[in-house]
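Listed next as structure tokens is one chain, alone, in the form predicted alone.
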Amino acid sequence: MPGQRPASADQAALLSALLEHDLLIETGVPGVYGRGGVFEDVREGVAALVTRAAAAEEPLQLRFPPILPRSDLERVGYLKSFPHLAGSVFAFNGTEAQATEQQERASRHEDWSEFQEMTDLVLTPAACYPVYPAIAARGALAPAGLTVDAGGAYVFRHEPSGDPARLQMFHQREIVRIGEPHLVEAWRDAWRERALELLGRLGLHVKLDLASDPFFGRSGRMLMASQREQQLKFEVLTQIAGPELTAVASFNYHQDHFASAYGIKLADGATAHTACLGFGLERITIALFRTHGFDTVAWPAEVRQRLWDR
């Protein structure tokens, strides 16, 4: 497939094992898989663990579907920074004759894209994106700012790969902090340490590292360098299927990027700052199977107790 990342032998072997044990279900498209019941049991356990870890902050609970208005993606400049990852929703809006021709071409697996038109929807690239316009609509923040639990929504990144830890559609368990800069930075720093402990107690060997987003093109390389220089992004890494360590959680400090785009104001009228943390639930789940084996009954008692309280 054009643009598909090749898989290493280790990645291919892990994917084969996950499929063989009915943890992932083949669809025929790289990076898009169904999930078996045991896999989902682990993934939901990891999500619940994050929920419990955040409970003391009493975050505002918001949930959104895995699509959002195209105008939101345009407003925050996503197509400038990540055009290679975006997914747009197209739909048919034609005549009966065109519908017939579309079906005939589709039945022959020929190109039928000319009968599709762009809609007002795109696939959500990060679970935090719908949070900002929703909070902006509420007016100025309270003096202490706000923490939002955005749940574990499906998100989409167009990067087909044979690496089972690099999916095109996956769950991102995300929490967002909005407020004064010093409060937001302190929150992010606290969660970096909390995440290391949380994942380490699941038996994963994890480390924290400075990181950058995969910005596009020549200007993107400058953005990556600036992001690293300002230490705006960190990741928690662990071994899944090499040869390099894989990020299973990330911590991004956006400064005033999203708040400026939507007009999110502090109590004194100044523009707020935002940060988010995101746990890649499928990556953590796969890392747990790789570490502890494919039979969850045989997993260490402490890991089982932390995931399922049983």
Second form
Amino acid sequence: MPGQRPASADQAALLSALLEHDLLIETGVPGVYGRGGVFEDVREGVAALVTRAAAAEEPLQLRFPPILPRSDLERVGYLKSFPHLAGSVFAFNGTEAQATEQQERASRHEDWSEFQEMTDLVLTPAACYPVYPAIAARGALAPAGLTVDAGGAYVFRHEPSGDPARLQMFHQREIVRIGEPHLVEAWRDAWRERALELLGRLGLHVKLDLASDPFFGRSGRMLMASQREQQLKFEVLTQIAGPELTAVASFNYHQDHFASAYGIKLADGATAHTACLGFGLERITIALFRTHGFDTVAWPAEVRQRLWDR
Amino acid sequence: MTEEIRQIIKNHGRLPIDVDTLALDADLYQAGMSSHASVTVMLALEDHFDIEFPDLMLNPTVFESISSIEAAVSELRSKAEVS
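Having seen the form predicted alone, I'd like the form predicted in complex with the partner chain now, please.
Once more the chain from above appears, this time first in line as the rest of the complex follows.
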């Protein structure tokens, strides 16, 4: 099992404050927290802000549970790129005697994994993953392509950390654009600007930067360098808890990676390109508490107005 | 060595064109090699030539043409002979 990323003093202090104010609720596992009512109020306000910002595009609304068919994770090569972050669902499939033995070991908090078998499910690692097979199943795209609002689904990344801005289970508010390459790129570029403005108006100090995904291993180094060279990923960064800046939104141009995997075709039969944008709702919410304080009633009127129209 | 590299690209580069007709300095990425395919090429080169690309060489410019790959492989092999 990989070790837990240690938290900086600043990160540990922020986590303590969030727990103390009942914004996050301790579960005993680093990076997995309950949310208090005030926290959820802010998170839902941010999610609704994104919904309004995307409304003019009249996106197709699709929602999925936070689990994914295992075959989809396998098909897009997730286990090659991010084997260290994946979470797979295993379940018991044995005899009564084995069930008894499993319970005995579990009651002593010992290893009971030998009684577990792989199921057809994995935890969803990114909110856009279920969108691609669903769109492929609808046949060729219209000439203008398609925008999909995938909502704000819970996603899982196995990276236990003491940093409250690095959760194992969090909401990703995702929108996906599928179509011709130039349309997809133009959409990504427009949203980069829109997202900076949207988050800046909430009083966050944000900046845009070229980024890469945390690909695994030596192959991963090459993929990261290649992703940067092709300028496929950008992030909006802000200061949450130091030392580094934290990404609160990302813009990802997948070229034909997902469309090839599922056979998503343009009207003329060519393979489509896709891009997605994801807002990390918990990170934005925590950044807002860090910036404006733990009492939302005392937040600047303009920020309250934007989040809740009140 | 050039032909061995060409064969590895043919087997692992998943190029949509005939690798035999590729010029030595032709850009493999422009010819349609994906970044994921270039990783497979990298691992196959390591396996075939019994070398390990150091971290600094794990970037797309090293793998962008037959001649750039040949230069990198030659460099690593000559270092291996010295040490």
